[in-house]
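The chain that follows stands alone, in the form predicted alone, written as structure tokens.
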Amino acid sequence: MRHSFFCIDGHTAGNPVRLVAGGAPLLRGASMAQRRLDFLARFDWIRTGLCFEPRGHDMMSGGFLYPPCGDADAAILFIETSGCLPMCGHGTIGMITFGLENGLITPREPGRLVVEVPAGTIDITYQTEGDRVRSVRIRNVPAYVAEHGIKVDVPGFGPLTIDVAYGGNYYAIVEPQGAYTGLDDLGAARIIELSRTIRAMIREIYEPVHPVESSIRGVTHLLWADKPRGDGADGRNAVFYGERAIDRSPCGTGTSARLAHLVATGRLAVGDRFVHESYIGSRFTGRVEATAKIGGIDGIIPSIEGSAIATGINTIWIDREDPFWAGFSVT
């Protein structure tokens, strides 16, 4: 059986972003963390082939829109190469620019929308020029540190202490320290190496769990932070996910998490303004808006703001007389 995919692909400061406006399952559950499960359990193959190898790559990344399940304007559900996250800051930028711009939402309040996202609900505000969408800010869901201080030798490299922050994805925060003395030192190939290897060695002695939604759990994403590079910015990072991708993008969720770390360490305030460089230089303004609490665990409300512009439209069909329907990846 052959089923098609209607796409609008575009990328959020460098990051693809894949828009799937036709072709969604019809999910059950009363929320989008149950929708997500359900995807998961029946659905997946439609992630891997739509975001892996032939019809994909190791960055891609995207989602479907769908109805909310309470009181919102719409629904996001998320796809990429490393699994259908509880939320993703460059995709949701990316999909609502691309969902404004062709007429797939219609907000109740011009320049305002509220979204549910499998990790919560989410306030965004837009601004547009003409028919175009020129930037999108995201009030995120709580973001706070998990863990402090996790002590790992990493082979042929040497020791380092890793941090673990939550901004909708937990990520391993490595600071400059020991060997790391700077993304531009490292390059991105051992910087995917490195990461495979540091990430698998969390995962064996430390499993974050969210204190209020417990199926958003384990460390998915590493975040290199690093001293800016251009004017203007307050830090740069390399974001690591799947087994093979450095966000293009500064990554919203990993700003996020980013943003927590800083004010746990006393290096952020409420009311501060963070900009974030991704790996090859692109900016998102990341801003620490309030404080929080996460199932009684002090955190912050974050928020990102970026930009995203579309490329083109893309019908892909998965067919099931394809030895590759399902995709594949190279590792």
Second form
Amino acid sequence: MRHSFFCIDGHTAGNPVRLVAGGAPLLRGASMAQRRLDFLARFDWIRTGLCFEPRGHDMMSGGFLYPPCGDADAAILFIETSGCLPMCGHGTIGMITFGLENGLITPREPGRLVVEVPAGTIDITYQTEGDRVRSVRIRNVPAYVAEHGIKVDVPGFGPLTIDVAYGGNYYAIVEPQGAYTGLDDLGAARIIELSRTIRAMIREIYEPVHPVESSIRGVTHLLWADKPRGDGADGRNAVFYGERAIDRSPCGTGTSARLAHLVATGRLAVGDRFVHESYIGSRFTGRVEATAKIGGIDGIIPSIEGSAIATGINTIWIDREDPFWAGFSVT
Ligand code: PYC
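Taking the form predicted alone as the starting point, write out the structure of the form predicted in complex with pyrrole-2-carboxylate (PYC).
In what comes next, the whole complex appears, and the chain from above leads the way.
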């Protein structure tokens, strides 16, 4: 049996976005958080088939547009090599751009959208020029610091002190210290190798659980923070996800977590802007929009702004006669 998925492929700030415009399964659930669990239980083969090799690769990421459960313009379910994320910033920027440019999303009010994602509801504003969407700004779900000062002694590298912050996913944030002197001194291969070890070490001793939505839990991503490289930037980062991926974009949920972290440690305040560079030098503009409470915990409402480009359309088949119909991942 052959399943067809009609995709618009592209990238946000260099990181891939595969918008699956046709072929989404019908999901059960009264919220996107419930629909995410239903998808994982019954349709995870679609994610692995579309994201893993041979149809995808280590960084592959994207999602489906769904009708909203409540009073929103649209809903998104994210797929990625590491699972179905509660929220994905670069993915949202890409899917909203491709959805608007191709008539898949019709805003009730031009320039604004309310979108349901598994992590909550996000507000979007966007700028257009003719038929093109030039930028998308996401007022994200509340972000907060979940834990300060986790100590790990990384074999072959040395001791690190790490904070964990939430920006739609939980991030272990590694700032320059000890043997970590900056992203360029490490290089991509070493960042990936160390990130896998550090994430496993943190998972053994600590599991964050979202105070309001308990299906969101666990450290999934690592954010290596660094000083900026280009003019006008305020910081640079490399976000590790899945098993071998470094986000090519500055990472929307990572930037959100980093903003909460910088506010919690007194280095940013409400109203501040933070231009974040990625490993490859692409940029998002982050802003600290407001303070927030997350189940009684102090946090912020972050926003992230960036742009995306479609690279083509792609009809992908998952054919049950293909020995690799559900994809594979080489570890
Ligand atoms: O932009 O939020 C993001 C993201 C998460 C994982 C990769 N990108």
